[in-house]
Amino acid sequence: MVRAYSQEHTYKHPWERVTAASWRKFADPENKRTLSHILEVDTLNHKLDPSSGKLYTTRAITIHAPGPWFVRKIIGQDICHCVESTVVNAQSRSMQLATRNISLQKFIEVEEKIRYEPHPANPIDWTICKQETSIRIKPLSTLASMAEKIEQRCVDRFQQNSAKGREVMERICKYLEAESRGISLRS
């Protein structure tokens, strides 16, 4: 059985200042507490395409495994190494991210689909992120009849750990808004 849910959350912030909290968002060291499932996380490469304009990135992010503790100790693994890869369109302004976990694919697969968009109501000052996020746990004999329970509990962790992400975006976003108003007023 695969669970699979999708949300939506506008920051109140331009494109360009949300995606540049979404770039930020690992490396701010006063993160490190509110993400900290999330335990490394590596640039694989990088590329200008420069006929499109479009960019295009790969990381590569250690996490904490998903799912209850006692799941990761059958499973003998306490991290989880995953993909994520990105596609940045200037001219559209369109930012989009999708992340795959790499390792433990025979226990369980997650996908995370994250678009960020100008705004409909307001395309200048606000930005509408979506997320869809897809979990599935590949039944094992001794966890087949917990495997939609361990689903659900994965779903609940999946959304917990995106509301930690959308507080820390939120708060890059404030301190890039306050950094641009120093700037132009020094100006």
The other form holds:
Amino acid sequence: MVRAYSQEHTYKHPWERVTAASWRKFADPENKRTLSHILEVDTLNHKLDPSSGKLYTTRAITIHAPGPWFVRKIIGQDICHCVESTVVNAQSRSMQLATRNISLQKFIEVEEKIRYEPHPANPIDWTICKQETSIRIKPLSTLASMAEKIEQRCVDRFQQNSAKGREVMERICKYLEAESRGISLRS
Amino acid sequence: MGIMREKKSPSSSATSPCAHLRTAYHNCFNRWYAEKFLKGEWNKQECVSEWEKYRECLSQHLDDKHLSRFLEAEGIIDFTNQAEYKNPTGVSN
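Same protein, different state: after the form predicted on its own, show the form predicted together with its partner chain.
What follows is the whole complex; the chain from before opens it.
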């Protein structure tokens, strides 16, 4: 049982601004209320390849994911740890993020891939975001009979949260745009 | 993050003691990313001292057993000696 879905979104902001916003998405305190399911984001590792202009980053993301009471009872916790790997290629202007859960793997596997690239129709000023999510409930898990329902709940929740994520991204982009205008006005 | 949530899920605040070091590192990183990295100055990684202080704090407080065991097994993190970066999710570029 695998549910997969993909989404596309166009940001009417240049790639540089959108990727800068992506780094700030979970870190800015003012977004905490909107993205209240994100409890902690910690950078675990980073590496810069100076010859190719690629930046590799690994972060741990702790998510608050309360489910129905019987799920909490079986799983024994309502937080979930995820690992997010990011590769930014400054030369080709691409950013790829892949996130997967590391807790509760016995029951469920969620993988989310996001790519930010210059929009083909307007590569200088716009950015296209392609997002792919797959959710898989383990068939042999004790939750098998309820799995179908839970899977749908997960999909719903992911879609709600990615809509919130886009909202936050748009807000940070606007903020960065205003900031860059302010700087250029002063200079 | 409210007090209520911290009470509900205590391990969520495991790395909170490092919050101010994390903020210092993020601020430095965001500046470096926008002003240097995106403008082609990718020959040198900056924010080294901010990163080392934050990492040192993390190594003391990342006490969620499941998380740290997993990270060590995957080679993502090794606080005893600087581990090579290993990509756990297969993003390639």
